[in-house]
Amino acid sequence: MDNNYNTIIIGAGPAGMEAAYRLSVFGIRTCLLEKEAETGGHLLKWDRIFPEGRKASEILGFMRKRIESGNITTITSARIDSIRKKAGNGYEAELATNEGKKTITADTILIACGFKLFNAAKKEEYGYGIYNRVITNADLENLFKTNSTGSIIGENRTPAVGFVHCVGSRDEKAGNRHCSKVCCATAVKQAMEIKEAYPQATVYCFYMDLRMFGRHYEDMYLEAQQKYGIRFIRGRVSEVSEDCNERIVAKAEDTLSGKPVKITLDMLVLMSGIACNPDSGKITGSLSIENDSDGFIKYADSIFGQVKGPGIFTAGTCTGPKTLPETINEAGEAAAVIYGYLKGNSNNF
């Protein structure tokens, strides 16, 4: 019975952990699978979360504590070798773990395998991987966590720092037409953090359209302008190069003034967008679930979402870009739907 569960959750990021906790409250026996050595997903790599700037480590610690339940078995460093529907009802997964091969079964599956950040090196015109002072939003979060922004900026206490929005998002050439939903807010948050660390810095945000749609996100944007003096330039960066002092020279067009701009920077931060997790394709292919044209798992219903097949459910960014609150709320909803399904009360659209 140790390898038989009510639900297998694939992915122990915020969505997977929240769903596991909610299911445990319902008394549902769950196996939480994570391919990495630790639970937490992208929260592990982030320093602070917009809009209030809460520490990601505090949020992660709270979520980890909640999955310390007798109803939840967590297996990290777990690779799914195969997953298939059993004869009749339920599913069987064969795993490769640190303890060797393992076979587990469950009545239902919740896919919560999350997303991948767009590889900024694919946008060669921005110089990521070529110039040392060009980094991504994820790189900057790590610098904030380790208090080491000086390793890029150097000893200059009055640096110039630029942020490029929509790197790999809303980009036909990159194959990602979707908006990542979180890049604008993350850029504004990080820009303010740079100003906190370097009050005399000059900070630029190059944007297409500012999509500050969430509660208090617009307030954050106004604060960035009024309190921190961050300069917002509407226009794409067209070219990035390096000068003789290894500083970054960014060329763009200010589409509001209709004038070209050329700015020398001590650091350029590329806001890599949310892209589909390629691992989801392996899972959906085994379970005969459809992926959308952008690679994310396709909703069974565009309004009510959730159900993909008999006993198969989804939560979080495996179905598309979402903020952290949206991800956690969807995980709670998925847990409720799974509970209803297991109790024979499923009434899906």
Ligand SMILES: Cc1cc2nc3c(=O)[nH]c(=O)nc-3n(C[C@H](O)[C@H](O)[C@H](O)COP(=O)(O)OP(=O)(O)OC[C@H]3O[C@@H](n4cnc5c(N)ncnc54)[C@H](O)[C@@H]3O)c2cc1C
Second form
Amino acid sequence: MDNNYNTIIIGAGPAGMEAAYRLSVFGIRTCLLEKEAETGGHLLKWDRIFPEGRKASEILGFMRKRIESGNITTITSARIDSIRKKAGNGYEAELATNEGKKTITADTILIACGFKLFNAAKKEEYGYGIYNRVITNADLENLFKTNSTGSIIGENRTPAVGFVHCVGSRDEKAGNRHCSKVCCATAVKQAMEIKEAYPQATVYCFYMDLRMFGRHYEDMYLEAQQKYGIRFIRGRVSEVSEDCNERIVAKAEDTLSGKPVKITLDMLVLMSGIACNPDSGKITGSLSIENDSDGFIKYADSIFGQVKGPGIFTAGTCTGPKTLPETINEAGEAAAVIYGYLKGNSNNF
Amino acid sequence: MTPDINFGFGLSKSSRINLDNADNEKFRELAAREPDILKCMACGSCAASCSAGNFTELNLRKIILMLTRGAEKETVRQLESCMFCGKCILVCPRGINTRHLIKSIREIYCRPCAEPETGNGI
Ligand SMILES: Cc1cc2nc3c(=O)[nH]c(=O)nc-3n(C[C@H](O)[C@H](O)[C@H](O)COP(=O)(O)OP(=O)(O)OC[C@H]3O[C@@H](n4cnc5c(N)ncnc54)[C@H](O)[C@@H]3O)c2cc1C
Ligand code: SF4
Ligand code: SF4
Ligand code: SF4
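Now that the form predicted on its own has been shown, please provide the structure of the form predicted together with the named molecule.
Whole complex next, starting from this chain.
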């Protein structure tokens, strides 16, 4: 098969997969590049998806089926060694793949390289990587997937579990001023799942602001309070230590009462945020487009999106935190814009 | 002669809330009778519109908050100023029947005053 495509898509997470599918419907030939061994991006790591709790594996299965098309060439375990504008029109990329080195060309590029989960160990005061009972949201998804919350909580059927919001988000010292958007809803979802698994558990969410912005998200909050009795404490956990029974002692201020609070927990879950994928800087650097000061790729227009380079497009969380449906929407939109571009409409910006 | 050991210093009582003790029996009884208390999102509308709040310490938002934290003593006393006017019901965005809630709080938490202990000195 020849190595010329209409579009090279970088990253086969939800954004890249959805865009590939949409473009294939328009008859556009794409090469979908994924650096990992499997397609799916972060969706691979999640158990259930808010707000309705649908299984991530089902959504991923559906998305994978949709990219089984003659118009889509998917290459996993693909490393992009170089990517650049060709003399004249179009782009060229050199790849290292399981089948050896390969050069591919295309008229357009869609960057869909996603995000990187904030490394919670950087917030030393929370003791991630030091105390066994401190885990991240991603770890908890994995425990749910493998039915093994007991590996942390033990035999205790009445555990106390805490969730810390905004870990590595809204935190200048951690280098991320932005709000990661998805972690309030994730915390509330996971808190309810803990109560499902341990009806006698006491569950606390330590939040700074509760950002339940999306449709049905506020219903989740109400359900968490009313049906599951989850307790919301407005205040950031300031420090964590271990007691002599190797349980976790967390301190925070209950800012609504103006009093310091202390609690002993069997598990503390850190809501690691959505940080920029450092790879995106390398990709944009070779294509002469810019990243913002927060590390995410800069939009050409704050309302209409997309980037400045002719024939270069973006979709998904490489331009900032987004939920799954927002990612999917943007991928569909990117496909429409790419189709227009290939038919002779300029990029507008 | 006893030496004067009172230098005017002393250990102050900790004001910290220990959440390990928050789940007490009274709160469980209250939540069973008034499940809507769990819906409070601490918006403060009730306290802002309270007829008595301007003149006394009464603050229903804080009372609910302190009860969910297991720290009842400081706040239940405030309820003595409530006039049961019901303005707080009108403004609560979560539709909590706050006046009914106050009645239940008083019944559950002020039991010793409602039913004074007998058998002493009579
Ligand atoms: C803890 C957590 C829970 C979440 N839960 C929900 C939820 O319940 N509901 C919801 O709506 N949203 C949820 N989200 C958001 C959701 O995960 C994202 O919207 C979605 O994953 C974004 O898809 P994406 O394709 O933009 O990025 P990603 O999922 O990050 O995919 C990017 C892909 O690009 C690949 N890639 C990166 N760099 C390169 C490169 N140089 N070359 C080739 N490939 C590359 C990556 O390997 C990856 O496969 C959650 C997010 C977090 C952090
Ligand atoms: S979504 Fe919530 S937890 Fe996440 S960064 Fe924003 S405010 Fe913090
Ligand atoms: S019923 Fe009591 S708490 Fe409510 S507004 Fe009237 S005085 Fe205030
Ligand atoms: S108005 Fe309702 S929700 Fe708001 S603080 Fe008062 S009781 Fe809670």
